[in-house]
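Encoded as structure tokens, the following chain is the form predicted alone, with no partner shown.
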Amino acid sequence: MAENLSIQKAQSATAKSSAGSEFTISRRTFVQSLGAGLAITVTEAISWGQRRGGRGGAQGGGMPVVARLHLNEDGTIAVMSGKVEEGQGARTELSQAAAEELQVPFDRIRIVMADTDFVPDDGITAGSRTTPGNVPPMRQAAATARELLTRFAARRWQVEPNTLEVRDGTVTNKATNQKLTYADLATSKEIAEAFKQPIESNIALTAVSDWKVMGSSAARMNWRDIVTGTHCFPSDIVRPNMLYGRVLRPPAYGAVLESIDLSAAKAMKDVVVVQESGFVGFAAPTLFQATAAMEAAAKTASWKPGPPSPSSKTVHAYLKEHARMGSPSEKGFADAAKTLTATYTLAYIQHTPMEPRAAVAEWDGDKLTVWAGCDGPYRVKGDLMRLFDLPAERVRAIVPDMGGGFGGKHNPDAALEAARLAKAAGKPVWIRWTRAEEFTWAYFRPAAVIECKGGLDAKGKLVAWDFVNINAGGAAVDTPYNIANKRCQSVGSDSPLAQGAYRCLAATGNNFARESFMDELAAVAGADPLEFRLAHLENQRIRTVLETAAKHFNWSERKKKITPELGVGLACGTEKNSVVAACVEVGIDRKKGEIRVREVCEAFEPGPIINPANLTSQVQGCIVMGLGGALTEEIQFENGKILNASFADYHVPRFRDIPKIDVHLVNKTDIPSAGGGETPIIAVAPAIGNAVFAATGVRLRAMPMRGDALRQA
């Protein structure tokens, strides 16, 4: 297992040295890291990565095998990916994909990721797209390489390729027992030339039923470095003669700098001060010095206040007032025997990754290299090219495996700041946002107002549906239920805070509102929540996970034991071409106004499962993260200022908040694999709200759901 870390260590371990060892690996260093092999392959791979610089779309356009794959004389294979490892398991999964199609053991793969001098542009790591969007191209590249190697052996032995067998990195002539290993072929010039051919997009891939590496649990490739603390995250990068940077931030949203006196900061020893338009930054040999310079300058700054804006207490009324809405739908409601309306709201929340934004920038003449915590290395590169008007070959972006993102690190803010300071200082500059900066200036998951209306016929069947999300977006806005008359839409508004992507986008909020409202309708119809859903579900995949979760939770029996202090609830949904259902049990203390989640039983189906252990961890992580958004997380703000910009005041789930978690994976093998890092979060909040309603009769329609409403009821 330790040998698997050679590439990662080549890209990160030497960064800790301040004695002059070179972190920016050269082509020679790269070849040495891989071992002897096809040097032409490395050259071509680098050329391809630079040629694609910042344009994206490297999955197509005739990408050669050489851009994805490199053979080594020791029998290992290096593969290249532009994806980022931010804790979701992409490094391991992509390695499994390559190993499967090359027919080699998993531990022979060496993967190079997220370095624009060596890897193709695979787009940002977001939207659960690595599994459906990047695993297939990796498999195609490996399968093409395997086919080319098999054809080469067949020509050498003058036999038909279909008479040969590939197993454990060895091509065998079954008739004569002649053998050629991948290592034997590593220095072949003919193979080098063959690898310049385009990857065959229509090449036959290993059937799911024949998977040997994929479909089985594999440990994270660099797990030892992670658990021993030797892995270099973006925050850990150290360069010779490096300075530490700080950036002056406005006192509130919308504030504009009118004047500032930088003389005191400039007078400080070894401090570099940069003022470019609205950007004011400081760099110094220590973080303490840089902070002192920033604070001295901040005392002299004069700011023009931004326009008036709502507070967190009034934001939902503001969003509705500024919504760009059309007329409500009345289709089907005239014939309904009963109608019900409800409004749900979502607060702004932060992503709170373990590692805040961080970057190191270094100029070598007119060549810029940046190590950054951002989920798109080519996005970093492109933004730097535009900021400094540089051609692609003069910019290199590297993203070491980083400490979380959850959709919150699409923008390379810290990288741009570090590069500005490094250019002025003539030395490398390190920047890591403080936790308060991360809470305040990173974008938020959007707040929302979601308006629901449903109509039931005389038999309790749902016949009309109107569902409108204001501000949060359209992910999973459509209902999976079979309803004759329905309108589902997302409309924009004017957000007072910066907002952007968050784990599963708007699907969490839309599913919260829809699944909560389905329970409300079930109550009006006098139906069991499970049976009410099944009666309106034609989607067999959702039915399967719903029935699986209910079975393992023992829904029918536990529902009979509901009391005012103990409730059970369920919810289901679909997004990212995967399906999920959850059952929960909550304990309620009405006197204290407390909701305690005791158990979550969740069933999840993403198609064929590539790595069961990793997928289970992803589902568990989604459940824990979902607890925070459901019950405690909320950004509080007033007059353009964030009021709870610390973990002391912003409550993410702690160990004491974690319930019993029971995960059941459903392996559906007749469809393509989907990602598992997002969808499992969407069923958590509505299942909790439905359990509270079952116990108390009180419907909590706001995320986070506050127990205070139960105490007041």
Given for the second form:
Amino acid sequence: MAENLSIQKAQSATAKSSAGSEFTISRRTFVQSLGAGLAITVTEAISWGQRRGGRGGAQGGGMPVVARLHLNEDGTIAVMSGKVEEGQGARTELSQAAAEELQVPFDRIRIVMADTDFVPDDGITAGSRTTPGNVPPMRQAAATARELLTRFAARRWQVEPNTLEVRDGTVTNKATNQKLTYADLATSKEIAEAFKQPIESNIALTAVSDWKVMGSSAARMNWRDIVTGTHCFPSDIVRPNMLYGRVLRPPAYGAVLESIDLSAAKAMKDVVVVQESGFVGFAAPTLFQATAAMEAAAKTASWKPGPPSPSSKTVHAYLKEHARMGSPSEKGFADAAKTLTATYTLAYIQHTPMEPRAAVAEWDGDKLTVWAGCDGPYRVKGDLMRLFDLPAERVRAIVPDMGGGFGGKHNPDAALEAARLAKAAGKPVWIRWTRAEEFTWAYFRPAAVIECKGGLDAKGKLVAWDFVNINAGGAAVDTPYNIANKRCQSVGSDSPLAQGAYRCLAATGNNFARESFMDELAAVAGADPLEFRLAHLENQRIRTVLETAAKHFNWSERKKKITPELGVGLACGTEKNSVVAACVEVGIDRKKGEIRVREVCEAFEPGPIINPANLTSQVQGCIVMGLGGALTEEIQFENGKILNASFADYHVPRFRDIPKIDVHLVNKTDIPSAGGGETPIIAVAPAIGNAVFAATGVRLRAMPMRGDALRQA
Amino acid sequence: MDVTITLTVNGVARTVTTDPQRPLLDVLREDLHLTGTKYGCGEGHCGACTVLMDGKPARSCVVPVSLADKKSIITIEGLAKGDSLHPVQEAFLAEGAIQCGYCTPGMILSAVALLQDKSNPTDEEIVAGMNGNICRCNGYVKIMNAVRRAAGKVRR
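Could you output the structure for the form predicted together with the partner chain, given that the previous block was the form predicted alone?
What follows is the entire complex, opening with the chain shown before.
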């Protein structure tokens, strides 16, 4: 898509406003394929000024530009974003944001994403940050363009700007019926002179109640290409004379290559072999040949095994032994009438995006271009610059809209491998990890041990709370419930496997443990799970989704119909400034040891909803992905080997596993929009566990929750 | 060791001289530059590589190209007639049954095969027919709706 785009860098002049915020207004001097025109850049200073709450800032710091917009002479408008489209809908959402503030039809926007030659450094695409971090500056850039058009017209017509309004990309003088468009603005010779003065940063954004494009289910932009097979995912990039690459992998974690005989591989026709500092790679005109060369060499390899490491059966004890933590809090427990403790665990799991890691690298002299399936284009670029000691202007990283990520594609492994092989081969090289490589060598969602302790007073009120997550992280570790004495913490440990981000990461495990344990406490207190939560919950947003889910599920009636074979449960939570609650019904076959989720009713509120259809897809996807982690997904390993690196042995949700799903989106318009692709996952597992308990009285404290435990009970 | 394979792909006769053990998927993508067919697992477990071979769904990642000799293959690129999309493609667009879209070609071809076999499937038959296809964005709800719509069975 982006390979034919070539825009010469704009000569820019920076103006500082009295408020200390900055806009860079650039006169386009020469543009090839987007047409000549005007560029508007929003700097970090402006975006910070626009942010209300939240953590703000792209990852990694030092990235001043947060939005770019080009008004072209032909009337088209291009917006630039360093974010990556991986199925979550960022391409469409950012285009909606620009169209809304420009007051142009949605289809007038052309968005360029994740190409380091054109887009700002927006860090990695993660943490539900695109909506709160990138939509506001994109709107700010677009609103500035709209304001420029208004002032341009006012100046030319000698009228007050506040008498003019931009509609459908055109500003009209009602008295004279004169019209001016963004194309006129882009081609104006007066513009640079007219707007030498600073542009203030407080241009009003369109109120949620006036949204026309935002708030609508605008159709995703490249779907026709997807259904016809013409969209090029990273693994679909083909370059002239391209070779296909494979990389030798160790037989187990920690194994070190001692010796290898590469002569057989080197003797194969048209095969390129690279061995340098532990990296051994092969490239050939077909993937089949590259694989044959790798397998021939692998037979001769001698490996020194790594140090002893735990297996998936012993890992939780290992993590606890290696936990870096202090002594538990005793405060408040002395006054408690009843104290309850429980230990919850999480398994390592894999993201398994349908498209494994992939990259194509191409050297043109000492300039390197890489197409990569990685969610941080500037991370790809930076790692390549370091690996080959190249200056920034000689490396270009492009991320075509890719086949899923879920937090699993932060690292540009495949890009580095392809670039090494391409350099040696003198030809472009394509790499795409096999499914087994993806299962084995991609980083994992961390395993965890979560220790919970709660104290109830004589009236059944929760008065003391101690909650420690070992190894999985601090997302949503704090409790949203009101408890007089509490300690909530996350401590590190020694992970035997490479671990990293995941959809909502630790929030899933923390919420599983907390919401399951809240149910345990409710049972001890003799309270209804819904009433017990509401009694300890002041957060109105959580109360709203909890009550919404309970109402649509008909909680109060259905909990009366619980049998040993049929349970209902609920859970709620908050993370990334959005709130969620779920009610579920499970069917249980104790003879077979089976848990079957029959229905999930979930309410989700992320602030003002930007695209309801897309958000519904995200919530449905989170619910179903959550079923996998809740019930079946678990990496099994022993002696540094992954034992189930296949879709045959690692069960992800399939059509047969899908329950009735009922999604209720709550549109709260008086706060900023939060991202919606992660938080809806966190209520699924605890609601299932609570439903199983309601039916059977058996508390399942390990994710995944195996039905085997019920068979024995 | 190379052999010459003659096959029809999307209605066009093609001849490939290659190692007979190469997966049909690799030949489609690397030799014929039809990259719409995706690799998902290489073991026939996920359905991303589904094509129609003589009208039947086939996992092209586990079909040696020698078995495609004299066969007629339809890939995602061959489903539309000019600008006119196949009803299943139309249904996926209408239902918004796409997130990242990587599983979509295989999903669409599996659905085409299912509906050729059973023009009016029950939900159970849709589940049975589609269960070999994995979507990791987990967009199964809308994909079910798309298959129902394509079968003229959308419930409103």
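Because the structure is predicted, anything quoted here is derived from the model rather than measured. Numbering follows the first chain given and starts at 1. By rigid core we mean the largest C-alpha set that fits within 1.5 Å across both forms.
Student: If we fit on the core, is the Cα of residue 589 displaced 2 Å or more between the two forms?
Tutor: No; residue 589 is a residue whose C-alpha shifts by less than 2 Å between the two forms when the cores are overlaid.
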